[in-house]
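Only one chain is shown below, in structure tokens, and it's the form predicted on its own.
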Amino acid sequence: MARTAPNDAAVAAVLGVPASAATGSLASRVGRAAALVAFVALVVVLGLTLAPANALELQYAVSLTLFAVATNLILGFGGLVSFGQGIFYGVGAYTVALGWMHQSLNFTEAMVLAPFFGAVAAIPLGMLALRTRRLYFSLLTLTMSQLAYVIAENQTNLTGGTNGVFGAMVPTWLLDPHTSFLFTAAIVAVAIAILWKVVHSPFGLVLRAIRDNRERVEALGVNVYAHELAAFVISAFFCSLAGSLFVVYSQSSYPEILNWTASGVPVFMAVIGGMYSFFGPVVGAFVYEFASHYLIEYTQDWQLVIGAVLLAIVLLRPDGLAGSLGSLRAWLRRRRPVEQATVAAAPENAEGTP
């Protein structure tokens, strides 16, 4: 029997709300995208006031912010924990280097190319690590991403190997601090705006459903197999999307960023920030940069700090620092009615008062 698309009714009752709930209304639609420009004003008038070694540190932190949220496309929305994400930021930093050793192409044409290059080398990983499922996948991907570490490691005369590549392959207009800084957070910024579409749209309402309910959704009708590969090569692209952005701030690309460990740190961004929430790894991607960042001045044990704090957040707060947020404004929003009723109230109490 063909497969038909479930309406966003039906996946909203797996779901188990509401289907404008599950869809999101125009109002907190708005409101997100609100708060999306305001940060990201924030983070550009940050970025043009600090010194130009912040700037830098900044943008890096920023860039970081794409790679979390395209992770977690997969990760919070989809419930697939990858541990292969790395491939695809490095496949991106790895077009704009060796196409520029290579191929002498120039940085804008490189840049194009890394996050289609990304997507297309997910389709096949994707197709075979989706065959499995949960930890299976996840360690399906590990090996994919050590695998990839070992092969850019050791193909000297193509990748450069250990030393990778090195030179100036960002134009000369990106080399200030500030105007790099600008670049970064412009394409930042409209690639998290495009993800924030994808899973606000019919797609993330899916992709959510299968997460909650696997079976509940197939049998409703829908391709799950084909849901989670397309989650999976949109994550590739803007995670090779972020791994060109690395190239403008290190002007660089070496095997390290292939590495399994490189693909856990998004997974522990979007932990940290919030797994469940859109904006959550984008909280949880600064402050793992910065946390990282400022901690190293003080203390080489400075993984056993953040360990320590991630290890914190799992078992008290599952929902990340952005959830918290949330539940305070909700306390709030709670309590602000309880404290009107009590103002209203006084003046009839003193009234009545012998």
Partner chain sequence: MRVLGKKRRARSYLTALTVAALAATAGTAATVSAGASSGGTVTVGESTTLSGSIAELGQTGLQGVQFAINAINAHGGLLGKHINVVSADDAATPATGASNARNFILNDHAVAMFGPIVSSVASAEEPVVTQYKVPIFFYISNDIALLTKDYTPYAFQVVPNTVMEPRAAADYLAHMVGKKKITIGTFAPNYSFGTSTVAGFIQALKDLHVNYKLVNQQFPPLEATNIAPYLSALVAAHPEYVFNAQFGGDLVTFSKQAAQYGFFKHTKVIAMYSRYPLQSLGAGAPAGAIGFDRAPFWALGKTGMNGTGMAAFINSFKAKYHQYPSAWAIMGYSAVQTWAYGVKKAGTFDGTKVSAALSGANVPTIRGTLNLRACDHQANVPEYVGTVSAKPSAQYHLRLWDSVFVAQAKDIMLTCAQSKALRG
Contents of the next structure:
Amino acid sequence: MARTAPNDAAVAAVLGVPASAATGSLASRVGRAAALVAFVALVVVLGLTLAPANALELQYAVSLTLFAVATNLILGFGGLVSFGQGIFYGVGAYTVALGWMHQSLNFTEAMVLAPFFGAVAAIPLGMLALRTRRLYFSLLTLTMSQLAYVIAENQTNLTGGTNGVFGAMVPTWLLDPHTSFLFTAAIVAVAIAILWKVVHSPFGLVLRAIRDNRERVEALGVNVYAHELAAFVISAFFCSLAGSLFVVYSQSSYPEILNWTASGVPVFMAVIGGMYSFFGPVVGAFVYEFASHYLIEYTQDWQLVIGAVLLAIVLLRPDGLAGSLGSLRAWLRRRRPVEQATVAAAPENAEGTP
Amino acid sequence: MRVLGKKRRARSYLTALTVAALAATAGTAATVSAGASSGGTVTVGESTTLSGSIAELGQTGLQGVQFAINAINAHGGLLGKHINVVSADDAATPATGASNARNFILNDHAVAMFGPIVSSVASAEEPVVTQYKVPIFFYISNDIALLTKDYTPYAFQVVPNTVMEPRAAADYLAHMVGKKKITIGTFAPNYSFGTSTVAGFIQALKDLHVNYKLVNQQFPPLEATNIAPYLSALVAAHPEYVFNAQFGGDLVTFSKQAAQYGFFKHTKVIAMYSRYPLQSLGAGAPAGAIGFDRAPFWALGKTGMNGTGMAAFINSFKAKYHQYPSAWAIMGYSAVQTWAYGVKKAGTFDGTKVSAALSGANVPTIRGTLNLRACDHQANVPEYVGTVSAKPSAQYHLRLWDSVFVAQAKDIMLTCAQSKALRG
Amino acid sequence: MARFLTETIGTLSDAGSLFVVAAGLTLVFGAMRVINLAHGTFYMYGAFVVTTVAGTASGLRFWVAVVVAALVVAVLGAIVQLGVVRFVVGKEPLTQLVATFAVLYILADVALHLWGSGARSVSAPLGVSGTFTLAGAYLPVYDLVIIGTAVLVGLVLWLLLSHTSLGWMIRAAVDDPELLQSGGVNLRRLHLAVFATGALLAALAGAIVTPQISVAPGMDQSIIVSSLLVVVIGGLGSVVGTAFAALIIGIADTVGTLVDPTWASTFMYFAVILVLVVRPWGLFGTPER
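What would you give as the form predicted in complex with the partner chain, now that the form predicted on its own is on the page?
First the chain shown before, then all remaining chains and molecules of the complex.
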């Protein structure tokens, strides 16, 4: 992964991070896996049986889960608060859309290339952004996001400008909502599985160690900058993939997907769902998307509701809904006989909670 | 600061998709219909801009559409079916417009769509209606690209396009200045319509051999909250004439701000001084400026404003809404008439058959008989130009125009060959 | 010359209003180390309150409306401080950003209820609504009002921060809060005062520019971006830096428009990226220890 002197597995061992993050007893692990399978099955069945318009919405929500999980690789596990992942989402979407508009790439080529373009774009941006830390990193990525937005808006000949790109860029076999749902769900499932592997690899463990205690990891001779850059690039790769799936859903690409509020969306999803848990952002993506899409059928005040949810979570439950679920389980357990009473708060404990 | 004036609505793409509900805020609730097949009802959809500084166009346009639908329903509906209109706000955002169109077609089973205000939104809706084979009638958005570069057999345009409208204004100007050398500036919203209509104006000046020099061009964002930096650059260049392609509230803001520079004393502004801007500006309306409009009620009786029922429509609209109909309402009314004619002629609501029936058809409307020529589906509608008067009109008690010049469709339209050449 | 004057006055007027908004943002950061993403919301509320209070009247009532707007929004700022921001002082940047963004969302929705989704406008009050001529250039008198307000705000802030004990307390609030508290200063009350003042400045800027803009939803999100750029270039927490940065951005924008309009709007973003990479504490800020 990186040109570090000690290898990641060794570092992880020194730091005392467990090699496997799947903590808990075998029974709870099996239970968790069963819950995951049931959830995936439910989503697939819904996607295939819902009316076309609803299947499309579900497809969109599924593609957003990838955006959120990919962003959370650097947010929750890397401790890097990026307000710039919309750039890579946009690179993915624009690769497909512009490939069609300029007749330079066909759909398949564009879909394959999109994540790589995102990763390549992430190298220089990450190298610059990672020179700063904490708040300044957030502000710098936010600025980059706005820059990308302004460029997309003004370079009309290249990008279609404020109009964006709309058209028949998706092949006809993918136009049926159920087919495109399956296509999206399959890609997202594979991508999330790979991200799971990354998070639970020695590299992922070192990344978390950097988040928790940067100085100590540096002292062990680990090249922190290289690790963070690698994580940034991997995250960008999958954000771009999610962006290309956005085109499958919307058959369009436009500047607004690049701006800072768009970049904030996966961050909010991760915060809502729980950024210290791998599957937290999945929960967050569903909650956010369904709230903003379906809530408005009952109330116009979806902004108010989402704002209130964000506020409540960030002030009361910083470990998100997934964390709350963990605490709820712990609380239930506490009501049973005493021996299992040891319950700690996030981050470590919430890890791996679906 | 350009960033200050950035697009008013920097909504996230997620929220953009869900803005439909805001229609309710704008006073036009999105009604949910049972769909085309049930209970003898068919649904048509209109996604348009109902919020922000250009909302007046969308709101009055929708009133015109609703008016026409009510008239059809009052006469027993269409093919025996009652017509229902669903509407939603697109916030002038292409993505929202496309998403609204898709929702209307998939959820509400809309059999026809009536166009948005903004050409970029219209262009985003075109692939959607083409995919689902539903006809769309543009009566406000008018970018020439909608019928050329983005051509689809399902789109019809009953409004003068971005070649016709600026050509009409240029004709008027050429007549006014003769051989005199003039300096010109342009000011237009920064999206397809703005660039297209400015290009159309410049091309028309060339074709008419006007002796002009272009001294400044500004493209502020549509619905910009702050145009000051663009305006000061335009003012600083001291043009004698300015072609302004803004409309609705944006044109009102421009006129007020420009007046603060004393701009109208030395510069003749050529802009869409239609009913709403003139009424909003009231005494502040710039006398002597050149106005153009696509269907001004005060041109009643002239070509394109002389169909059966026009006078009655103006009167009943005034009775209902306590104001004269905007061009948008008049064109919206005629757009519905066009669709209804196609349905009757085809004997079905099927989008492909209705579109085929309308291609090349001569449609009787309140504006007169409109020919939707087969090559690009552009209706042969005229454009109207006049000079903003200094006093309120004796008949209408509003500041309108001194006289009305009608630019006939045949004099300002592209030929079919030219139109097809633009298809690329 | 006329052309130069028109552009200069226009640039100064824009930079002036931007400075007043950004000064509030940087003041809050200086004293509390919180970046308030809802700062633009106070600007928008200031503008909306003016449209309500001033109505179509364009005399003395406009000035009353400006004062009312600033005060009403200062109270709103105090409520936000007590209800939300108080709890995130000293927390992770993520917590602060998300919490204040949530406030932005909530208040944007409330504004929709209060003022609707349409655009509103206010006429410049009589006396300052006309044109004056200078060296052959016709210029809006109202630009002078904005520039004057900005200069006044700058002077007052400068005096306040460098010549009063309050200024010392604000600086000490971050550097040495223990010392401050041992000296009997109520840190909470200080934060409340600073945050309300920040909101007041944003509202004042929003109120004062109403005759030159159309007031509509979405203003909150666009102004917060420009003010962030300004405070970052100037140096987070530095009022003097903010003034310079507002001017730099104004000039870069005007010059950029003359050189190449399609790239003009990117200049300031490149500037900010450069500053953050090379000198993250900005032109006039001090590096955090």
